[in-house]
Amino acid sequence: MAKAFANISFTPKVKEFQTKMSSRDNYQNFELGENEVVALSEFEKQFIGERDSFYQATIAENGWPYVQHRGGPAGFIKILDDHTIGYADFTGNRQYLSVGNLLGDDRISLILMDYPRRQRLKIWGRARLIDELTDSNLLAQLEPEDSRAPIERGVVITVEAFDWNCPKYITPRYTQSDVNKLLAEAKSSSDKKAIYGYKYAGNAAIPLTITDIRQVAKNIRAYELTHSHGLDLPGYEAGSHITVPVMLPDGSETSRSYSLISPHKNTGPYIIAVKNEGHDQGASKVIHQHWQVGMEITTDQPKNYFSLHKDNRPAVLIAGGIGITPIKAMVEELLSRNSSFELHYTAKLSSEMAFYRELLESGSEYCHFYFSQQTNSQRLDLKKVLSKAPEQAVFYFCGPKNLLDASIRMANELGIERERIHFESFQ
């Protein structure tokens, strides 16, 4: 979606100011390549289908924008096909500002929010209005199942571009339904409080408190950890990990190591991402089910067995699935150095790709994404990627065993020197 988004958003004045602020080079590649066929993936469709509200902007005849909130039961925004969405417009205060604006200018922009998971989707499109007289069948498709309010018309939007925003400044907020669900989960697990209580800490040197939890992909959650006494945390570099304690359901204690996903020379916080694997002796499942904001754990100093090279040689980063966690930190560090690199990130589906939107926004010209089970998606060609790598590039591989084995085998076949190959396995 980068080119379609850029074609709409990067006007001459926007480009001029990007140049002034030295960000033009980062975004110029958005505009390269052939025109895209705008199509909502399963990830966008699921996200849209779960929303119970959005913000909508239209343009008045006098040139002024008008922003309005629209709400309804979850799922009231309907997916009509890969490039068309729509919703039923209920009777309101009868000012008809948005409707009047659309009669004069069919351009429309939407912002859809998921506050608990800190996600935001922007959509640009062209809208047309329908009613019982113009298209009763389509209007019936837009009617929510549990609608009680009178429907005056339908708004059908042809999507011309969409884009995801970085979650950095989205404050988590929770609906009454979210709160009720969390309370029910807490009540059902009250008999396990002795094991999963808020004060379980472990025995390591650095006390940490969980200060934020967010869903970053299907079965993957990111946990923000700050010093329990408000002190600065020890610094670390890309590739580092920490080891955390996990109390299993039988009362025994184990530990797991997780990569730190944003490099900090000092202070913190620490951020780790945990995939609910469904095995792992139950450790990842315990973390997903029982780690809560306010819970305390301990860890030791970060360790690094997957260090990024210090010189100016280009880097080729290959990540599979949850293997993106140390690689994401490398992306951030290389960007801060203005170093040359390319990222190749593969997963089954975009919905299973952690930090996909953040990476796309931080530097899409460097990042390449591959989906092995998504229709009409490109798959990672290791031979092509490795053989076309810049001369003297340093390679970093992280992911499941089959990806690591294939990457190392291909590098050996191509005669890449062993000292330029680095890898980390979560096995």
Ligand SMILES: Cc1cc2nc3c(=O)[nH]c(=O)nc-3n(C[C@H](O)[C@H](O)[C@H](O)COP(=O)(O)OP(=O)(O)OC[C@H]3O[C@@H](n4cnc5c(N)ncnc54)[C@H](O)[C@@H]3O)c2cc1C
Second form
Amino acid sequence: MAKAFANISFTPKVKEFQTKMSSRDNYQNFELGENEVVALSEFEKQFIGERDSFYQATIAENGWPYVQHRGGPAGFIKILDDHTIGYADFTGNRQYLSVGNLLGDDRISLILMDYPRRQRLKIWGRARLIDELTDSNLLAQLEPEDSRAPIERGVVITVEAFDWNCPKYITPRYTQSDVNKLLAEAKSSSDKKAIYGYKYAGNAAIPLTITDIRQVAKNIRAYELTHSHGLDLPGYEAGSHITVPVMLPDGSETSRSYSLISPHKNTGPYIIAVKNEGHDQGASKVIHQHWQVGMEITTDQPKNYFSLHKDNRPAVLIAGGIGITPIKAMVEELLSRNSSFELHYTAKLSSEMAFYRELLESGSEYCHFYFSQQTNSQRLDLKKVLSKAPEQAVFYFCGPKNLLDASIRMANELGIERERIHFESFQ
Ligand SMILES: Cc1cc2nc3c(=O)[nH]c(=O)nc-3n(C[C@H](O)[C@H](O)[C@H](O)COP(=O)(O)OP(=O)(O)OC[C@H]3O[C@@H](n4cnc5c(N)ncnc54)[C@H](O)[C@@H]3O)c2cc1C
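For comparison with the form predicted alone, kindly provide the form predicted in complex with the named molecule.
All chains and molecules follow, beginning with the one already shown.
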């Protein structure tokens, strides 16, 4: 399409100015290649077919351009074939400026706008005027549905070029019907919230009931989820997570992923631990404030993008804050396998460290705890931990972004092979 557009628009003076402004090199490419057969694709056809107005320029006999706004019901511009469009011209103020101009010069240029989506299509073409006497069949094709206004003529345009423009300076604007539609959507979303409150169950395959809630650290709660019909839940391995539905305060339905904190091969229940990140519009705050025992949600099969290796190589587990959730499942799995591992777990304070006591009791000789805001506490020294790790150890990192980044960087610096490094980001 670029060539047809350039042939029409890049006049000698335009080219001269492009050269002066150093944009000529870029635009010269538009003029290369074969002459094109101009054809509207389905994309342009749909765009044109949805419009309820456009701007149209014609050329007066005295050389003045004349721009006019045309409007009608959405879809009033008809697509007649791959390179012909047309519209019905209704009785107006009877100045007949565009019509008079087109009788002298058939060249026409249109701009079609989609303000909400910030799209703009320019069309160049040649127009011919038809009426009841010259082509009543074609005129009938141009008539909009439900039209009651008298049609004076049809304007049939053979498209010679078109061009899409950049959205940069298009301010989104909405018609009354766009606004009504958006209000209806918002209302249905708030109606849903009025009906369900935050008890939004989602529509995944597995029905779960919250059967227990425990505070496991400051801002962290563990939720026990049991199959609502008493059935076995799908099994999973350490490192897995499920995705749960949440309705946010603005009424929007969304979901968040949470790691399953103990591995299990079958039955149930599932247990997740959620840290309240404290954002007013955040899902974790909704979960803390509104999830109650007895509430039902749905989920899908657990997924695992953070699995443990299966062989006997030792594991080094590094967890920061809420990043302990998949790592805790790994600790349990490694203990049950009798596999060698070490855990390095860091949080700001012991009160913010979920499962501190449980881990301390489960295998204190393998577990090392670090508290970054507690006086007299040892700090996690990544270089020391990684460089002193047993030979061929496989590393697992989960926690805040800065801990993940630092752990990966250190592992790279120490030349630990990529295949031995595994991590999961919660972002
Ligand atoms: C595999 C995995 C396991 C996780 N396990 C745990 C866990 O065990 N415990 C825990 O507390 N957290 C876990 N998380 C993080 C959790 O999913 C949420 O991101 C967290 O609870 C913060 O959500 P929020 O809406 O309260 O916070 P916000 O600060 O509002 O959300 C954090 C940011 O991420 C965006 N965001 C987060 N999730 C989604 C999503 N699903 N779709 C679109 N945008 C999203 C939000 O828009 C926002 O920009 C896990 C995440 C992943 C990917």
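Positions refer to the first chain, counted from 1. This structure is a prediction, so every number in the text was calculated from the model and none was measured. Between two forms, the rigid core is defined as the largest C-alpha subset superposing within 1.5 Å.
Annotation: Cα of Pro314 displaced by less than 2 Å between these two forms, core superposition. If you fit the rigid core between these two forms, you'll see the Cα of Leu414 move by less than 2 angstroms.
With the core held fixed between these two forms, Lys303 has its Cα displaced by under 2 Å. Core-superposed comparison between these two forms: Glu160 shows a Cα shift of 92.7 Å.
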